[in-house]
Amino acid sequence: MTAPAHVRVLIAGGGTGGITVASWLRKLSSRLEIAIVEPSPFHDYQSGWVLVAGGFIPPEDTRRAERDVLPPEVELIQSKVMGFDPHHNAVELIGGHRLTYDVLVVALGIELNWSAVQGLAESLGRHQVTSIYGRRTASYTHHCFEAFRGGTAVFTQPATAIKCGGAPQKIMHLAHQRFEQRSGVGVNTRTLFCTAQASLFPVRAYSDKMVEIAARHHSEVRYHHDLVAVDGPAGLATFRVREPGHSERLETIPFELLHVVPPMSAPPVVAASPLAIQPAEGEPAAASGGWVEVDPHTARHVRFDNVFAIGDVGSFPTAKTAAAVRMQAPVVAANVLAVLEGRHLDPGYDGYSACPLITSDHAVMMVEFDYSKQPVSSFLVNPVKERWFAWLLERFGFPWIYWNRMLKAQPHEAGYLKPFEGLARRLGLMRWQA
């Protein structure tokens, strides 16, 4: 299909954020001209890859054709954004095609930098080196768990921002359970969680609970450990250790299984553009992170009034999750229309994000919070607790909600679900809050 020369609303990226905001725009304005630029013919439910790794669902359940999840009468331009020119309301696509817009929504997600760890790209998917941050390697992770016969299992988390901050621990807890189930047949396991961070989670109440869960599973947690090199054939992982008050050092840990969360960053095409956060004077460009610089409540760019961002690519100071996208999308859509119609913007996004932390195949802690960095709950219960019903939601509810509610812009209030919405309204409550 030949790309048009101009569209009213252009969405760069057809992942979770791009599809969801397109659906909200179509819901709010049935005749609005909308186009999505997306190179992939497929759309993946990436949150489902941990369920694939755990052996709960087949990988095909996490993928659909991109065209099948598009809202009605939204044009799909199967190309790739190669550059942004917001000063002239234009983007450049592969082949030099230039496309102009009235309003731009950037939804390009986050870049996974496998090559930033020496030897990782060569070892990944072999030698018991794996990751749930890829469709193919999610299946290989399940194979690794089944093939594991004891020894040291290492799980990593990088220093950078990542998709779903709880995911590195989710997969470790599922692995622990698999190994424990085979402990009677000679599986002697040591589990290490090596994180470059100073804590297990930025919200203290959840972090403290995560420490307790790791201790219950006899998992050793090592802070300030950033993976820098992998030797798959030799089974060696090397970390840069930067402990406060100590000199920087390298530490090499032998492993029988290594699960890696790669360093992540803003897509290079965004980081190199005028849309990126501007570094402070004298600061290198990389120090700013390269994210699209937006107002955290309206999602509008701070320098370009007709540009918005949604999801991982934005500079929102909260966790990068599908739950955040779900709450951002109606705000972004309403504000896009406000710009087109010359109205005031709605500062309606409060930083809500969530990550269901799987702790076993029958328990999940529903990690929900907002810009206050305090626990909140869409279910009017204390969220700092593992619950069976939350596991049922993670296993059965959320995949259905993703395909049938979220991507189709079905109305919601706070969080993933409001099972007691009527009662909550009568009581004047929206969420449980600490």
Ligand SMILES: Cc1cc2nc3c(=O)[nH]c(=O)nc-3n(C[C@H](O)[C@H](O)[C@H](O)COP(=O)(O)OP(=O)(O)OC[C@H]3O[C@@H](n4cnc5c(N)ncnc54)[C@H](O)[C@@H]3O)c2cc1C
Given for the second form:
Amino acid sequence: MTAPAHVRVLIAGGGTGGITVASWLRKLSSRLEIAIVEPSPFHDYQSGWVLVAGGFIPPEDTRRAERDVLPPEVELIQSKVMGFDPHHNAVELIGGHRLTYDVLVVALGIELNWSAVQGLAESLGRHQVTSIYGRRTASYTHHCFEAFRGGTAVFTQPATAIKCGGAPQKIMHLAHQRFEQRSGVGVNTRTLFCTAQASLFPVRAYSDKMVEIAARHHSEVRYHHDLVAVDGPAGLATFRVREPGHSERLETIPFELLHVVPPMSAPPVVAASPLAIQPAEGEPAAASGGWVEVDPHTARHVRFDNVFAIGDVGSFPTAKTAAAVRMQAPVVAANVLAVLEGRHLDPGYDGYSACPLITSDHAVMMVEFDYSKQPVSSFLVNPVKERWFAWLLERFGFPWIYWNRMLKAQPHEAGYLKPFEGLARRLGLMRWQA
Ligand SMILES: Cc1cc2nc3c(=O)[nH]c(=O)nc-3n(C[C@H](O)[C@H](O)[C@H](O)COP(=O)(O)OP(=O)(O)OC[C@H]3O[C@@H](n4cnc5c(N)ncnc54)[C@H](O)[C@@H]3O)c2cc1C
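What does the same protein look like in the form predicted together with this ligand, given that the last one was the form predicted alone?
Up next: the whole complex, starting with the chain shown before.
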């Protein structure tokens, strides 16, 4: 690896956020020196792993070479950030190489902690224990659905923050539909959604609707159930149950299929750095979550003026999604340039995020919201409703938009509908009701 000693704008992490913000920076400034540190030679469209598991697209459609998706004249440093030293405007790479910057954008994503669940790493990808939170196991999930002959299918969601809060449920709904379509399997199947959370979604209107959809599919929902151990060969999943008003207990559930969403956290290299949220007095460091501590509207670090975050690694109090990245990227890019040119920052990010919830192979609820924790609608319709057009978007529209518009810094399509928003409101089209 040959890496420079200094770059004007350094982006740590070349995933969805890193690539998108690099494209916006290139669009806004054709001559700016930009470098990205990214260890992987590939970039994955992670939202597509749900479609792989459902058998709608092959896994190859979700992957491209990293170099092919970077904007022109952005240097790719194929390495890994091993440490942040923001007091000296520097990062440390593999092999001790030190790289300094004028402005840093942190885009390292979120860490998946498979080994935090006892026995999971050993069972994953075998014994009908699977997950859409990985490219290889997304394909295995499809295999598990096809091989399933009835019994108990368990789907989990951990206690931690996760990326795409709707994904644990969408895969359950796709499984349900697949089992219903195959003769005998649906009637012989019990579907359980075991979540460590107290509700199905943090936005009340969507959560209520999700409860209704799960009931329609005869899926049993168990709250406060946190997966702590898996025994793949024996087909047993053990949960720590912490129901309010009851003492903590362990519950073991036998399964014929187990879909796991692992606990997640801030990447350790971030959590251990001065960029992480400072724990409150007397609190252990882990309690603060370890995310890069940024202003929720400008994405600038609250203590280091020349540091920004984008995507899952940031402390933005909203859902961690690619949809959020899309809205953050133009704001972050404009603010990076504002810092370089000594201008005021744009506080333009309003917390927009979206977790489109697939409920069958012809229906999706868009699940859009912002910092107000109320539903919003880019499409000028009631967002708390399953729709066929949203399924077409999820299946065909979003993958194309991701590769051809989002990663290339093209404005959000919903912008074209903005002029009609007032009219839609007056006509009551956007009023949401379950
Ligand atoms: C199954 C699934 C379904 C999803 N569905 C949706 C959906 O429907 N809608 C939606 O909007 N979002 C969805 N998401 C979430 C979306 O993919 C993420 O929120 C998005 O990718 C976040 O972008 P990011 O740049 O923060 O992280 P990532 O895209 O994960 O990128 C992080 C990058 O940092 C790199 N990196 C890590 N450590 C280092 C290091 N030390 N040094 C340098 N580089 C490093 C990684 O290699 C990676 O390339 C889904 C995700 C999954 C897994």
